[in-house]
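Let's start with one chain on its own, the form predicted on its own, as structure tokens.
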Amino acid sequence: MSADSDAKKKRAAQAALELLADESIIGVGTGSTVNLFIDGLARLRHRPRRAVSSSETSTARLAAAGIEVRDLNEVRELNLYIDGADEATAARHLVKGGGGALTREKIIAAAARRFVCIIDDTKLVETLGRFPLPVEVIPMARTLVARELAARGGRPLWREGFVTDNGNHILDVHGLTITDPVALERELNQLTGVVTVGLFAVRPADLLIVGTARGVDTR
């Protein structure tokens, strides 16, 4: 991570910290910008006491910051979820899953009343697809799903050696130009063997916080 990129991510993370107010429990995602957010949580005097986490990696980091990690099934209401993205548009449609936590991220986003996405400005794009689209699949269905993705114009590559926290595989789909992310998300979610697609468009972010060289932009 370059110093310039790191500074932009820190600005976005800091802006998210300022949204916490009286939250007693928050949802926390996964990734390099979220790591900076968690580090900031550790320094807050009045930080949230509990969190729901999207990955084992974030769970360990939250625990080290003195924050109790709860199972989502034990949480009746989740007002705020903070996470990053690999790509984002001005419409707040996202591609996520570079870190492999897309399924749990999507579950927490669906459960949260407000989903805040924190990124640096290099992640902003006009059309999604420059970053390969992650698709989590049941292992026995990997080649079946790959054929279906290839038939739709993508070039799926198995992320060999990587297993998700749910015990599944990931296909990273290259070569897509995603002009209608809502329709594509719905279509790919129907493929037999697909667990989750890394498109967050049916339920987009409610607020996009973008760290820039000048400060922070919000959308």
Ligand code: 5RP
The other form holds:
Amino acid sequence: MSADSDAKKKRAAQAALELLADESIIGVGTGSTVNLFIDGLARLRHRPRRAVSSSETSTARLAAAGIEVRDLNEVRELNLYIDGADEATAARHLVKGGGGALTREKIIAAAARRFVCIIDDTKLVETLGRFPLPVEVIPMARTLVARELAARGGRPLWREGFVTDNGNHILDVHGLTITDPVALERELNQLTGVVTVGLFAVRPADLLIVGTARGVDTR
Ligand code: 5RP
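Having seen the form predicted on its own, I'd like the form predicted in complex with ligand 5RP now, please.
Next comes the full complex, this chain leading.
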């Protein structure tokens, strides 16, 4: 991460910390921007005591910060979920899953009343698709799904050697121009063998906090 991008991510993470009210539990995503948020949480005097986490990596970091990680099944209400993204549009549609945690991220986003996405301004795009779209697949369906994705104009590449926290594989789909993210998310979700598509458009972020060279923009 460059110093510039790190500073922008820090500004977005700090703005998310300032949103915290009196939540006793929050949802926490995965990635370098979220790591900065977790590091900030660790320094807060009044912080949420519990969290639901989207990955084993974030779980370890939260635990090291003294925050108890709960299973989502034990949580009745989740008001706030903080997570990063690989790409975002002004409509708050996202591509996520660069870190491979897309399935748990999508589950927590669905469970949360408010989904706040923290990014630096290099992630803002007019049209999604510049960042290869991650698709988590059941391992035995990998080539079947890859053929379906290729038939739709994408170039799927197996993220070889990477296994998700759910024991699955990831296909990173290059070369897509995603003009209708809601429709594409729905369509790809229907492919047999697909666990999760890294498009977050049916359930977009509620608030986008964009770290810039000068401060933060919110959308
Ligand atoms: C992990 C994700 C991350 O939110 C995304 O990859 C952004 O990561 P970073 O904050 O490191 O740029 O979706 O699955």
